[in-house]
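The chain below stands alone and is given in structure tokens; this is the form predicted alone.
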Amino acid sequence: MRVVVTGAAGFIGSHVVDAFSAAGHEVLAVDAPGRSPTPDVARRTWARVAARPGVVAAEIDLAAHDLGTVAAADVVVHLAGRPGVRDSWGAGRAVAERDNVLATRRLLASCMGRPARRRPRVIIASSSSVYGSAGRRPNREDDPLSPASPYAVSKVEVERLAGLAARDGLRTVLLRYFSVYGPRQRPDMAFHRFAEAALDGRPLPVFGDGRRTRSFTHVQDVVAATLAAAAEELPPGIAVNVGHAEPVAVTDAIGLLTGVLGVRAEIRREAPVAGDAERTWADTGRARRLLGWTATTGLAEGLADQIAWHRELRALPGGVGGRPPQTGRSEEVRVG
């Protein structure tokens, strides 16, 4: 099978492809890594991808480039966009709708373009913010969407259009990830961020009192459910959340991860950022039945994953004072 996977140079997408791979796919790496809000980490992750056996990385920028090697698959895994609810207010907006309505919108016209018998599978990554805050219950698919930030809003737009071109006959797929996390994670997220700043002994500022939850998962899951819905027929134009079924608040999680450092966190309380959830939770009941697919790796093992991951990075030549050469992070942690 011929598979793309867009945003390879990323966090989820160079999971992703090493799976295809190992598989014994053949794959096309694409990626913009220049584009990226921290392209010392991306380009480092793309020399990483373009070196394994079986692939073929290409540098292209879906919002400007010609797309037609892109299309011209089995299967495109849509994974490429600008992540990030706190960096979409202001001047992130027009960027998340750069990266994600655009280069989406462009991507499906593409295939689109290709003969119907020749037209690829597109597997499109969502997000767990296009649901708001969940309440009393996990969210199911068919809830009503009430996104809360910039970045929500461009994720429910690419939802419509992936919506738009099922119904004129691309088999497209809508994955809803939940709070990744695991080995590579991006230096802004929430547990790099943490666990960088554990292990060097600075205070972790949380936002608001730390008893918001989330559906944390594992990155190795999430490749999981990809594949699966590569793999599999789906209804087009379908959406599958794809997260753990039980919320952990970030004051749990973050005994958890201080437990595996066997250190003690310093925290300093902050306030609560606009468009952030107070809860995700993932009702995963269509994964089941669809993708045979259920989240397996629980949070204190995916923490200690992870943190096994910051200490070897840790050992690296090249790092200041046992620090990674390539996080790229801030002198600030913040978990929320």
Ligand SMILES: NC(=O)c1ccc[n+]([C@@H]2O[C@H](COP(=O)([O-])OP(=O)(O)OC[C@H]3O[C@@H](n4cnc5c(N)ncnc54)[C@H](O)[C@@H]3O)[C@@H](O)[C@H]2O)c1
Second form
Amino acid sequence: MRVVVTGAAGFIGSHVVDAFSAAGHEVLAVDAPGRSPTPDVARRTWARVAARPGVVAAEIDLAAHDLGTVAAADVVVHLAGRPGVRDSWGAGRAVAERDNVLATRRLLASCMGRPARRRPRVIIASSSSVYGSAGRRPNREDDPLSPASPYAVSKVEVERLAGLAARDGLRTVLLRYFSVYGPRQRPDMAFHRFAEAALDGRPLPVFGDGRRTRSFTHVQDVVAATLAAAAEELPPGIAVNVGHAEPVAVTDAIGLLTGVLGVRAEIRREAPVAGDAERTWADTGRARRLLGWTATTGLAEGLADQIAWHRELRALPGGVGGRPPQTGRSEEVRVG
Ligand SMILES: NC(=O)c1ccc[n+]([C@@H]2O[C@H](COP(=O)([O-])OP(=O)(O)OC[C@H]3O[C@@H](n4cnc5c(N)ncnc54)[C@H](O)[C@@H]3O)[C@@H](O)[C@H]2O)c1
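Next up, the form predicted in complex with this ligand, please; the one we just looked at was the form predicted alone.
Complete assembly follows, chain above in first position.
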């Protein structure tokens, strides 16, 4: 199978490329590492991705360049974009509109422009943030959407575009990822910030009171769901939750993380982020039925995996764990 993975220099995309490459597929890895909020991190991952067997790496800005080669595939897994709720309230908003909405529209147009029988299936990264906060039960895919940040709005728009393309016959699938963690997690994400702070002996910067709960999902589970979606013929335009069925409170996750590290850590409370859901909670029935998938990695095991990666980074000569590029409020973390 000829697979295109966009966002291949990113956290999730690089793992997805690894998995397709290991399964023997021909992979075109696409990214524009300069579009990442941490370009140095993306460039390092990019070099690693490009060296994988069976992988050709193409630097293509989906919002600006010709996408003919990107659409010429059996399956396109579209993970490129600008993630993150926090920054989307500021300068990140225009970036999210460009790299999420415009990039997806251009990609879909390019795929729709191919002869009907040669159009790829397109698997697209969406987000639990399209739901807003979950109520007393897990969110099902047909629940009303209630985006609460510019980032979430951009993902709703991505979903609408995928729905329109599906009506025009393009086989699109939306994967709503829930709080992904594991090795190579983005430096702005909670566990990355907590792990680096704890390893430095600094207080852990926690937004809000720590009572928010999340369906934290290990990246290898996310990869398994993504590959399963790429292998299945699913109803065009369908959305599927890709999240762990059991939500965990941030304070409990911190307890597990410091337990794995064997440290006691102080917490430094920071103002809650506007639009950050109180609770995310994935109903996993559809993923089970359509993909035969459920997340199997428990949080303690998954955090141990992520922390092993932070330790490896720090052990590298020259300290890839040297001081990070300064990006928004992630100034406390080291590059990962
Ligand atoms: N990480 C999570 O917990 C999570 C949760 C829900 C949804 N998602 C979605 O999953 C996808 C991947 O997330 P991630 O955490 O791996 O993010 P990431 O920032 O690590 O990866 C995104 C990649 O997209 C690339 N990119 C951005 N704009 C581009 C453009 N115009 N052209 C080409 N490449 C471009 C970046 O350089 C980066 O390498 C995103 O769409 C994100 O919104 C992630």
